[in-house]
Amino acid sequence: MTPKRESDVTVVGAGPVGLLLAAELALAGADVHVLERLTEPDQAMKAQSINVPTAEALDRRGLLPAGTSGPRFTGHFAGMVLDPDLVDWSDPDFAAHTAADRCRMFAQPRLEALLAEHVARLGVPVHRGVEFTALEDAGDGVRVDTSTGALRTGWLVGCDGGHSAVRRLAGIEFPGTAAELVGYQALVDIADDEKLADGWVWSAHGVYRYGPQPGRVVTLEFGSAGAQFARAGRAAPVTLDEVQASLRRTSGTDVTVTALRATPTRWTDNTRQAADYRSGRVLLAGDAAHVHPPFGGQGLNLGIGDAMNLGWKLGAVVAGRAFETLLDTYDAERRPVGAWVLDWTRAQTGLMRGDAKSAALRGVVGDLLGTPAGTTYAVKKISGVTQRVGPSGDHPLVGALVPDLWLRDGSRLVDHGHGGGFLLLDRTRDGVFTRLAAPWANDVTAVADDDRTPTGVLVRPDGVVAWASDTSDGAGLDDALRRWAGVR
């Protein structure tokens, strides 16, 4: 099917990030259709989980399918795997999210095919085998030229990956730091496996891992011979004998690798983010706005975050709702976001070389994160509970992501938000909230529980917490709405 020559928005991309961006969009109100140049999901190994925040964005939209609870993750820093039975999970910040968190171990691509599914529920088109070829910012709209011909469009956004051809022909720099290690991951049949040790293991060529399911392995490769690898092969199909190779070289033995049972993938450290999120008319997210090495799936999770909080500005800003300069927001509360995980990838980069520096810092890393201290801080940035973004206000609740909040008839609040828009928690007795929010009654749903605190929330379509209140006064509660659901 021939993408239609004229629509709200154009989202470049149908990974993750570009089909829940769609989807968000779609709630809102927007046409949107989507443009792929693959012809098929692309299958290749890459994030095996999600964290706090990606799997409450698909809670809040009724997406978390049944059966996906499992023990609690933790992941790993570096290689320094990080034990569960360390964690002080009685700490405020993972009570306040426990409805979740059992529900992380997620791969991307059944993910991708989740939102797949959700994106054609609400109908919107994703169009395959359409390379994205140029773009015209006429500042009332853009012009796109494709593989099946031109099209014009209120908005673009590039969720297009980290060689993105919408942020490079949007002129978008992406400054940031160059690869210096090339690493391969992978789901493999060998011959002879005993050689093989499991979890993290340094040589002085490289660090594998073999495990934790059979099979898989990830191997890293330090200095100009794994530059020289990016370089050589970046767009090239992993082969067999390339991951074989890798693995002889990190791990000193001969091992045999007979059999690929999954789509490989080759990555590096490169490191970047774009210079600005939006340009004009046109927007990045996910790995087109910055990239990084994949510890611990990072980049899948950010790229969400990204989706979760453009959707639905973009959205308000397309149905004249909100007027433009909510736009900005996005950079200004997402960039942090992204700054942070770029450091936390690069602090890794520095543990996991194998050098007698890195080594020597590696161990005494190690030996913190071998506390419950440790352990707790480190599982507390992984996992996302602590993450924070945009406004600030005198409650502790607002700018943080929405707790779990239980109400009187056994539900969550966030259980009244499947369809997007705002969510507004009243626990006054007469409904004094509810009356003050009754100019926004089209986009905010109420919802009244019983009287104790917070005694109100407001919270956004992104799941950010915009207004709280510990009486019943509403003081503040106006302002929020007028400066995020726009003005009435």
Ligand SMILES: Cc1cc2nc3c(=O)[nH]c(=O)nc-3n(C[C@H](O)[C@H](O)[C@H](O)COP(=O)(O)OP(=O)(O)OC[C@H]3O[C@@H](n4cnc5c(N)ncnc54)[C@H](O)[C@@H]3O)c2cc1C
The other form holds:
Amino acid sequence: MTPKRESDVTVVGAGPVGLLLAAELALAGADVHVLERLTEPDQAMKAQSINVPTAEALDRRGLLPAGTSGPRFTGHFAGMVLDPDLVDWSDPDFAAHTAADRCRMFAQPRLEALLAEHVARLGVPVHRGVEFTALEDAGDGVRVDTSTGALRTGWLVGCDGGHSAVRRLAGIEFPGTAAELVGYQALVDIADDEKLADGWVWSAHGVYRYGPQPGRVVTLEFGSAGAQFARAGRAAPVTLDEVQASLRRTSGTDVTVTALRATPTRWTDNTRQAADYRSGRVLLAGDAAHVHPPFGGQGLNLGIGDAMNLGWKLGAVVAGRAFETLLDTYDAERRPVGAWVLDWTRAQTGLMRGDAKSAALRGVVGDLLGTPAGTTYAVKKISGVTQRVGPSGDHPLVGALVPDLWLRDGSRLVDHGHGGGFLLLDRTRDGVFTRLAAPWANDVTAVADDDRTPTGVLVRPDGVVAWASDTSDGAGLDDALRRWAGVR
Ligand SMILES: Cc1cc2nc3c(=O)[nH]c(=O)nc-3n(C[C@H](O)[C@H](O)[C@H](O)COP(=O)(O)OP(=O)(O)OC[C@H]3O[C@@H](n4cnc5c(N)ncnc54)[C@H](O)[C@@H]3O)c2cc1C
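Could you give the coordinates for the form predicted in complex with the named molecule, as opposed to the form predicted alone above?
Zooming out: every chain and molecule, the one shown earlier first.
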């Protein structure tokens, strides 16, 4: 099937971000399609885990598979493993987000397959084997050239990864810091793995990690990143010899890799953020908007957050429910989260170098992370439970991701939001908030519950609390609805 010649929105890239964005746009009523140059989904080893906001985003749409609960996931900071037994799990930020917290081990190909099924159910066409090649923003729409012909679209969103052609052709700058390391991730068979130690091991040549899953190898080498990357060729497949050579250099052994069990990945710590997430009718999301090394597993999560934030906003603009100014809040809300992730990874690069000063710094930071307060701080950051993406307001919940809210009938508030749209929790005795929101009834699902606090919560389609109250007078609800759901 060739792409339609006219659409509301064209998404370039069927990675996890493009797929989720397309689904959110479809739920918001937009006519959307996806162009993907690969003929088959990419099976390369990338993300192995997701954070709490990503797990909650899947949960919000009813996509979190049952039976995926596991132990609480903590991760690492610069190779210093964070001990779950030191974490204060009673901290209110953790306690507010427990429902999806046990579903964090989620390999990226599995997530992409789940999202591909989701977009297929929503009827969104994903055109594989179609490469985006050029764009011309005419002000009232965009002309798009592809390897199978030209098309016209109202809006173009680049979800086409770190080397985004959409970003380049839209003329959006990509400032940041240059690479100083090359990393590999692979799943291998090793003839003589007794030569390797478990966990993260530093040497003058770099760092390697063997485990925790059998055969999983990560290596980092400092110093000649640019040259090594160029030699390997950015897009060239990673070979067994390349993984073995890096493992030998970083471990100082003659260990022998006998087989690759999955498609390995090669990356650098090139760390950059788009100067604008929007230029006219062209927008960016996911790695197209920001790149950084994969330390601590944040990139996919960052992109999922972009897609959730942009989907309903662009959908509302396309449908005429909101003014274009709503799109300004996309950059304003997502840029700080992206900038934080970039710095979180830069700090880890600084700590992981092989020199004596970095080793000394690792000792100090390692001592701090070995305390309950230090580990709790790092795990709160990594898990995303403290993330605030929206505006602040009179109530402390405003701007935060909605916490777990269980209702009298045994359901949770998120169970009512699988189809997208706003959710309004109304705990007033006579449905005051539901009456106030009546003009927005097409876009707001009101959910009645018994008389408790918070008495009311208005949740945006991306899970961000737009308004909350502990009283029954509804003060501020009308303003919040006008601001986020549009003037009625
Ligand atoms: C080794 C490694 C480990 C990682 N671990 C984690 C982790 O644990 N947690 C985490 O959150 N993140 C992790 N990441 C980061 C994560 O993989 C990325 O952030 C994520 O893939 C970004 O998704 P995306 O959809 O924005 O881009 P991509 O996944 O890069 O998808 C972009 C898509 O666009 C397509 N495309 C590109 N150009 C064109 C074009 N011109 N026309 C048509 N299609 C095009 C590509 O073929 C691709 O399918 C890791 C990354 C690596 C490399």
